[in-house]
Every structure is written in C-alpha cells, then in structure tokens.
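A lone chain, given as structure tokens: the form predicted alone.
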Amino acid sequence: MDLSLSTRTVGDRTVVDVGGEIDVYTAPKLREQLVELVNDGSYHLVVDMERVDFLDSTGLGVLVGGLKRVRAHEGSLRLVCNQERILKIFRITGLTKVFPIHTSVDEAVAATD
C-alpha cells in the first residue's frame, strides 16, 4: 500500500493528513513533508493518522524526528489517532509520554501547549 499526504491549515496549526502505510519504504516521504513544513516556518503541527493502516519503527522514528525539529523552534507536534492497533504501538514503545495523542483534529487544534 502507498502513503497519501496532504496538508491544510486549521487555526494556527498545520495539519498533515496521512493515509496508508508508514513503513521503511514510505516513511522518507513523510520525513520530507515534515522537514519542508518546518523549513517553511510551520512549527505547530498536527499529524492526523486516522487513515493510517500500518506503522513500523521507521515511521515512529520519522515522527520523533519531526517532534525534535519543531521543538528546536519551540513548536509542537500533536498526533490524531483513534485506532487501537496504532495506539498500541505508541503505548508499547512508551511514546504516549512523548507525544500528545488526540482523538480528533479539532481536539488537537484546541489543545494548549
């Protein structure tokens, strides 16, 4: 399966809508998107993963890298995910303590840093 990416602005946040699989083959595409957004001055990101079917360790690494990039600019990276199989990966790896994870884009955008 492929990876689909699109971006939109909601309030003062840039939302990255992600669909498909984030794995060793597709993760570089997501990495490029996050790097480009930060380079363009978008430091408050919401990654909407509601349509993600699969996430591996490479994808986790890309998300952590994106978090480090925005934090270097005093920004934030919030995740939107309500699929148990994806949430389980974040719990097992302890990344629920690193990433704010929300159930909807509206909730993520409304959250304060």
Second form
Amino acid sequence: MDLSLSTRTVGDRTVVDVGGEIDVYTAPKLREQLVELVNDGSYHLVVDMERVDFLDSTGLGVLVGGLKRVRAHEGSLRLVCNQERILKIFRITGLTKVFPIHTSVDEAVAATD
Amino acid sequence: MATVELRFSALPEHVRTARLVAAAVARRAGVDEAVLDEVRLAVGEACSRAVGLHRSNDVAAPITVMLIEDEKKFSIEVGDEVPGTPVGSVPGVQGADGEPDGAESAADEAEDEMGLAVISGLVDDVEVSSTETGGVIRMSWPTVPDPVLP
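Alternate state requested, the form predicted in complex with the partner chain (shown: the form predicted alone):
Next comes the full complex, this chain leading.
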C-alpha cells in the first residue's frame, strides 16, 4: 500500500491526514508535504496517524525533521495515534518524550501547552 | 541452505517486498502471529539500512535476505556488500574513503542509528557483524511447536 496524504485547516492548525505505509520509499513524500506546509507559513501542525499501517525509522526521521522546522518558527507538531503497534515504535526510540501524542484530532487541535 | 533467499536491487521501493516476503515465510515457519509485526518492522529496518549503505557507497550489488527456518527458531539475515561498515561509530564521521562530512551524511547516519535502535529495541536475539566483504544483521525469533499449515 502506498502513502496517502491530505491536509485541512482547523482553526489555526493544519491537520495532515496520513494513511498507508511510511517507510524508506514513501517517507520522502511526507517530508515534502511537511516542508511545503512550513514554507507556506503553516507552523502549527497536527499529523493524524490513525490510518497509518506501517511506520519505520525513516518515517520517524521525517517527523523529527518536521518538528525541527516548525520549532524554528515557534510552531508545534502534534501527533494523533491510538495504534499500539505504532506507539510502540515511538516508545522504543524514546520519541514519546519528544512529540505530544494525542488520542484524537479534536484533542490535538485544542491543546495549547 | 536458507528456506527462502531473496536478492533485490538496492532501491527503496523493494524494501516493502522484502517485508512482505519475510512476514509470509515467518508466519509459515510458526512465528507467533503477535510477533509478525515486529518481524516486518525489523526486516524493513535492516533492509532500509542496507539500501542506504549501498546507495551512499555506490555499490551496485543487490541486498541479500536469507529467511531460515529451524526446528525451534526462525532467523533472518540481511546482508550488505559494503566492507567494514562502522557500527556505532561517531555520527557524521565517515570512513577512510574521503566521503565529505556534510550535514546530509550526518543526517543519514542519524537515521541509520535510529534504525539499529529500533531493531535492538524490538528483537531480543540480534547480532550485527561486519567483515571485509560486507555487513550482516542476524535476527531470530522462536517458533511455536506446531505451526498451522495453510
């Protein structure tokens, strides 16, 4: 399965809906999307990963890169994920301490910390 | 001899194929259903790393994946043909081949390290070795006694 990407605006946040597999082949597409959003002035991003079937370290690297970019503009990058197999990868790599991970898009959009 | 041996060109698009094949053979070998996600992820990480190494070192040879079914365990060996790959070396410092020490290579290595971190976090039995002919990541998982045959 390939990667699917779509974006929508909710208040002052931009929600990126990601579906499919984020791996060494597809991660560059996600990177392009995040770079494009930041270049266009969207600095508060919510990446919804509920429809992601697979995520590897290349995908993690892209998310970390996205976080660095938005932070350079005092922005934020929040994740939405309830899938145990995906959350496990964030735990193994210690990235649960780096990303705010929410259980729903509504919660992520409302978060202000 | 390996139960199944897979060789593929060092291209990112083939890593998914390797994941699918590895998971299918692991399932047949009797690896617990709950662990198959880990097998898929670990073999993907190992293959992504090998693809990255071949590409950054201009190695034209394919990546080799051996899927080996034993009585009590299922093993995967992912081999690259990049000699003496430094494992756990200082990030951003390249080998003696005069590769420029740019930000990009540092980023590649950080990604590489994260891949190894994922593998060692997932797999209890893992061994990373490197010789003059290339590197190998060996991983194994226990199998249940009576696998359900398709």
